[in-house]
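Below, in structure tokens: the form predicted alone, a single chain.
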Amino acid sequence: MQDISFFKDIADNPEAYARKWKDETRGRIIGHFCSYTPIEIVIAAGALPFRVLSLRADSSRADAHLQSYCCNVVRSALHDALSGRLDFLDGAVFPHTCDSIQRLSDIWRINNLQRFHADVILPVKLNSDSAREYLVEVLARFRNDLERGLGVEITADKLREAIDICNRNRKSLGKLYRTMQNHPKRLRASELYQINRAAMVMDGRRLADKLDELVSRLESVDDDDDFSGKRIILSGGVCHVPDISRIIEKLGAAVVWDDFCTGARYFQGFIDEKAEPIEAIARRYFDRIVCPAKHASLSSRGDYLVEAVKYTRAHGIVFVLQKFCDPHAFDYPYLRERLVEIGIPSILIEIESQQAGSGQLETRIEAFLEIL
């Protein structure tokens, strides 16, 4: 689609993007890893919130820090950090999920790879008045921290127009994945994954005017895609290389939704603009859907799933899993039980970025969807 060429050239190459935001405005960007990182407060510092995502096949000068055991979203940032890749960044947040992210900030403080750096210690349950009041400490502290680092005020005011940004972005990117989801030959799934990359690293203001000329345009468009093919619902972390929408949409199916903390969970959940502004935006963790490193109850992902599976009319769920992942290892046979149960197909796939090639991916998605 001609449309997404800007979002497109952006999601190929974050780094040059997040230059040029930076010589032509002058302003500071701050790295992040993960989406419960409290984007707002750092727009709100008037910085960039840049997600690192380069899972590049290179991670040679990680080795020196990290085990073999490691996941490749962790290797290759580090890698990257420490070669100069992401020099253009002013600070890091690294928010409390997995083993792996909280030994990455270690390292990346003891080798004093930006100024600022912060820790985001989240509660890992999200489902008690105590975690709320806990989270809020949490979020008033780095509001603080980003104060004292940034030499800047973050006011109400601030906290509130930076809330109103990303509302309106999540409220677009909702639109085209119902997009995507109700007219799967109108928007791709492999289009709206570069949207979603690149909106994770543009300049919030921007990136809001850049989506609501999209939706505008896909919701004018006036044809007849009706899609007969088998509907796929993606799940797992992160999903970058190989891109696994591409290969199932080259077999003839379509992806509808997925559960990615690069996809839907990055932007579920809305904030409250007239609540005192911190707590809305502790709220809004507790009301959106969990990652595995994070708990809301016994059945709250297998429950969203199963939902997902008849929202969307989906035939199957495949399950991407990084390698050395272990929430999402830990999280994927109860999910497969549970989707035995109403016997909703499946099957799992193990990626990393230094996969040599896509052909058994192929072959192993093609026979699925036969099954199906």
Second form
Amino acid sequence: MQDISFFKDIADNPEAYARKWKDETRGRIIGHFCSYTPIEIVIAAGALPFRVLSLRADSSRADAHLQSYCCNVVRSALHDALSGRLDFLDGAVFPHTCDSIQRLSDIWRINNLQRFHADVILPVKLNSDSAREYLVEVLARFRNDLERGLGVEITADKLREAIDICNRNRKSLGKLYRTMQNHPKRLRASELYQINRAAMVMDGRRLADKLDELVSRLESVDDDDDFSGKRIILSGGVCHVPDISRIIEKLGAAVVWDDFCTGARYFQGFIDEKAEPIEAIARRYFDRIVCPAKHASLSSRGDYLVEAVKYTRAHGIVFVLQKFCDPHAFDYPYLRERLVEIGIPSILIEIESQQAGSGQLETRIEAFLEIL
Amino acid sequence: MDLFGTEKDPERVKRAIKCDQRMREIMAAYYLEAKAPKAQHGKKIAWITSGGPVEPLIMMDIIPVYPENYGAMIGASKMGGDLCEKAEAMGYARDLCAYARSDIASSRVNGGPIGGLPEPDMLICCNNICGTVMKWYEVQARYYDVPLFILDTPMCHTEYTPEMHRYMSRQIAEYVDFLERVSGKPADLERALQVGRLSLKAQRLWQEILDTNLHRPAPMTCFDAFFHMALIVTLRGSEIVVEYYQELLAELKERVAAGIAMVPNETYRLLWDNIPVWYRMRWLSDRFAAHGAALVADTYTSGWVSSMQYVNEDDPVGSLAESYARIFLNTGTDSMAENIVSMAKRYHADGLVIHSNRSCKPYSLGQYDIQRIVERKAAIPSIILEADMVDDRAFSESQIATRIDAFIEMLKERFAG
Ligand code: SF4
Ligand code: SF4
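With the form predicted alone done, generate the form predicted in complex with its partner chain in the same format.
Okay, now the whole complex, with that chain kicking things off.
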């Protein structure tokens, strides 16, 4: 167990952090929705990229715009915007991923929820030369949009600086993941969850220092926690149900990896610091494991999960899927099948809103751990 | 394909469109060829999404097969609920598009109408309609172990940018390369131009067919258009579509001249938004007709001509690139609303019927905003019907009947007042 109260405070109330940051710096804040947001460019524009990720179960304000069969990630983001919780945002950027986010962007724009609005229409295919060339042009357009929208100049130097910060943070998060994997008692997934959540809204420079501090603190710990319990991987979209890893831990098992866009997918992939910045940012999207709304190959996500199981010596997988999330729901049967082939059991937990009934959840996870 | 069943009611027989029969024959012959043993026709089969460029397939003599058209058949033959359930048993969530679910299930169990689709030699997926098709085609590409080509059409929320155009144009070339490689034949440019011309001609005819409904009373309703659209979707670019649509157009013009209406005593003219409820077409059509309400136009069947304006006959590749990227579903919610607003004016519509289709998120999310925009700009009222295009478990007849009746009641008062 570590003292991560600094991160936890931010994770518990990211909006308060953003407001405070704004008061102190007079800087601008750009909301975004996805790990495909080129936050490096936002940082280079001098703004704070703020990942909108509601933790509230209530999304009733979205009812006037979105049907009930829209995922809660999208519904609660809109709810927050409409109810003024995101009033500190100066703009929002929507990378193109799934159909629901695509329409959220339209609704956001039509209802003038922010002055600055940008769509970053990334290619869906991340495996061809033409897509790579297109992606570079899309990112260049985003850079221009931001320059015009915020009235700033985004120089190559600023881009390099932002890349440097992001790389540093990603490297540190990678180290934390490794710690969690090798010493699950030293750093727990439920703690790392709080750190990730804070990282997605924090000022990059400040984050870099804080992460460095934590990493060195962890390195100096010299416990010999040979963990002998069951090792679990979480897989899915955005997980904002910290309960799941907490329950797993409570039951004596440990989460040793995740395949979440609010988790490992967020920090994976480095940006070449020597290459032309925009091209280097583009390249990372090609190198990184894809989210299911993108296509790299027919088997890339399956291969990745199997690889992760082997690497982390996991005993089982807990799929955590948002209800109404199409991209993930389409991949699920295939991923499960790949796990069956290597004899790894899995369980599916479907989350409708953030209020997952904990009692029932615990019973199911307990039963699952027993068969491992 | 038999969407309505064979007609027996004499009053309906009188009003029915006569060339329906020919259409059934064409579709039957098309599926017969596609389903015949390979040795017989010697052609490759490509499964393709409804918004995908079919012209290059026709040019290469590859038989295009449309799982979405098949999905409509599954829905119309009321096999949707059952097949969707099978997909759910395989692990596919109930919230996924029912075209995808029922197609995936039918290929595993060889079930569904006409005993399933012929197996593909390749898959062509164009994501200009949704992100779902990419996931769905990935599933099928793994299952059939055949090559998959993804034509990645960037979403045009507010604009079609030069970089999108370059990306699209390059991909059209990649598409043709892919087809040459998979079919082992070179592309024939002469043929391509000819196919392009035929496709455009078919689209113009289709537009003219839809436009016969500008006339009051309307010679057909969107329920007829849903049926007749199968050709513009599946075979545009081939001669037979042009021939058939000429015939249909002639008949519709005759109906207009003779004053034959599809809905007796046409009183209200309505628009339809979204994909039809395939398993309840007849019921819906009757329900509206009983009130003298004719659904004179819809956003779905006109979708196949929505980007005709971007075609430049001197630039075939550029035209293909632009017109496939700019179909209505690949544009912003506001431009989808504008489309309805102008449709309301053109067809002198009195109201809008919105099908909120659980299956199709890109088409349905945003409809509440569309509703407000249309009510404001076109000054017509609207209703929302919650249903699903194929999965009949999502249909509540009594609830929908009540809503329709109340809506017409409201129109009546408006008219009186
Ligand atoms: S949870 Fe799924 S459907 Fe919802 S925004 Fe994320 S990817 Fe899209
Ligand atoms: S119905 Fe909608 S989600 Fe399904 S394939 Fe068609 S466009 Fe895509």
